[in-house]
Number of protein chains: 2
Amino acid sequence: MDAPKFPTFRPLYQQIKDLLLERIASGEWSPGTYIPSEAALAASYDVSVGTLRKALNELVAENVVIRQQGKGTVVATHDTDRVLFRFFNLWRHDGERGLPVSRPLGRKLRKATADEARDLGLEPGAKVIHISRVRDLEGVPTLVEQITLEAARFPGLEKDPEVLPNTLYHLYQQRFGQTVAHADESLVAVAASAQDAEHLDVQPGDPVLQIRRIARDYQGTPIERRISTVTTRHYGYFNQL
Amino acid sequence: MDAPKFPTFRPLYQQIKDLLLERIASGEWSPGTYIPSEAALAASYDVSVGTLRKALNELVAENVVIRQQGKGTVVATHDTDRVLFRFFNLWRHDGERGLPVSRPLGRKLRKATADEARDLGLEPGAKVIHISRVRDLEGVPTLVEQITLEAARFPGLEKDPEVLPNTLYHLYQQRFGQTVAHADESLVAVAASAQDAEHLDVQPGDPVLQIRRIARDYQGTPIERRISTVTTRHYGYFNQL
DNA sequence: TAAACTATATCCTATACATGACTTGCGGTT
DNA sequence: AACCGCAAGTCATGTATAGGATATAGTTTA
């Protein structure tokens, strides 16, 4: 009758995921590597294959690993048009897309406001690296991005990397280790400020799109926290329900 | 070497997840209906227990049916709060979320537009129904909606229920059988027309959030084209990646 | 009457095993 | 050197079965 808030048990097939997902979210397998195969995991667990493959399932639809018959699972890196389409929702109107390029306007290292300290859940006035950068779709300037990372994370990035590269979730795995694995955004329609439209190539005031995202690693933790201002003239942002 | 572009064989259980889905499409188990057992439909197809299990496994993950321990499986109806918010996606700034109430603004039956015709899928000029109201978010209007539908598929609706319940979806699956099971949304920024203006209480120009859906049945046939006009002071669009 | 128990039906978990499809690398052949 | 075929390793499919968890209806019991 009533519903047991604390489930009276776990299945075992869960238990195993949390074992996995540990691995991976410790770095002992990062991203890119094989891990061992169906057989070998399901012995050195002592369970059966097929609760390993039920576990393992439950990984794959949560986009934590790609598997491939006849080659094996391998944890998943943001190299791949898949995973990268992901984090990218726009969309030309006639229904073509293309990957965007980036032009830095700039990159410091300075201490958090406090909506960035909020949404990130950092201590108020803890340190962290901010990016801005204007990003071109077919040569037209579309969208502004005003990044923040916790400086702590991600260690050199305020100078690094001389040019910062294309995608750069791809960057904060491979230079970093960190993973971005879910994100949550939010969109307003705002008028465009004078810096923006300056940008955009826009009037002040025109409308715009704004979304906030907070990009999360696989526990869920804040990594990144970036507004992207678009204007939505030959792109729309794109969603299936 | 070659990717095999048309795959050289199709697992069964994917041929009896179409028997199945074609089942509940062509109205044999509607909507709220319990199907039979599993071991019930194992028999019947002539199958395994756990290859009919994967089959409506993906259905479940396709929110087309609903499976209970103890229970059964039931087709998904539009009529429980996990469906009906799947296609609300507008949240508070601070988290919380309210059900919108809605004011009719008008109801005619017409020909369709060249925009409608193509989004709906129709011959140009074809009979369509058209709705449009506003709704309200804790009493504050929030969105103005235009909704158009073909004629065919909805008989009488441009007169029949005097008043239009708050959560159409339900109504058309309730009263013509038509079931919405995916949606496709393009999001873009404009500037509120003086008629959008007046009924979301902001001024002509200002920017709002302008969202296009095209709700489709379960073979990805348009039923239903939205567009919704969102003031965003209080409410944003929210999204999981 | 109300609570506890039982029986049954359902889906869920877990195991075991056989076979098929796909990828890769290794040898041998040309 | 290039090609071909084979073998081994991997995940995918399909079957079979036993027992557990959950929901419901009916029966018994206090």
Given for the second form:
Amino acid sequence: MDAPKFPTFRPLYQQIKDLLLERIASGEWSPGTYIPSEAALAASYDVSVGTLRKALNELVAENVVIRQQGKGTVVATHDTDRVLFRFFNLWRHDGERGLPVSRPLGRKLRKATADEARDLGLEPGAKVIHISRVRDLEGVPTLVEQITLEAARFPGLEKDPEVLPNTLYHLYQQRFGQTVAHADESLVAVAASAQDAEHLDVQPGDPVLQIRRIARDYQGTPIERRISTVTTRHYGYFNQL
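Swap state to the form predicted alone from the form predicted together with the DNA:
No partners, no molecules, just the chain.
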């Protein structure tokens, strides 16, 4: 006999948070836009300012909005420095952080592989844009990235701009209206392939770190699949939880 199901209860502030997030995701409040004051929003939803503030606190913690002292609350933008150091988690072994510099290897429009389609929630054979690049840290090749995007979300990106920026998430947001709100990452140790070894100055079969990331929008829909192969000779992965 199946266990009985009970109705779920969601606190009011979480319901308000979802309503605010819907307005951001729909584009009503675009990145860089100041949203109405807490008092105005609380009145519009007929809730207390405390409840409204608790909803906003969660959006602040999730980097969806930013409180600016004396100005109000603004929808977060992916300015290049902010997004880089939020999503780039490699640190030198002595605790210092480096600025990655990207070198392109290739970019093309093609059909998704089965793994890519699964990770991006696409139909088999859907069109994707695939980007390969190397990222140097202090002049040393440290990562090889394989990036896959749904072509329908990023029309023309396989050719334009001719030179891709170092920080792609800023481009996604500003040009295509696609905001990476959060990402899921998994890490595993693998043996370097011949191709990875060529670009990372290691030997085929040497141990390297593979970081698999699925970047998602405000509503959890996959935007980007990124597989990064990292040599940990000088750098390691660090993430503060």
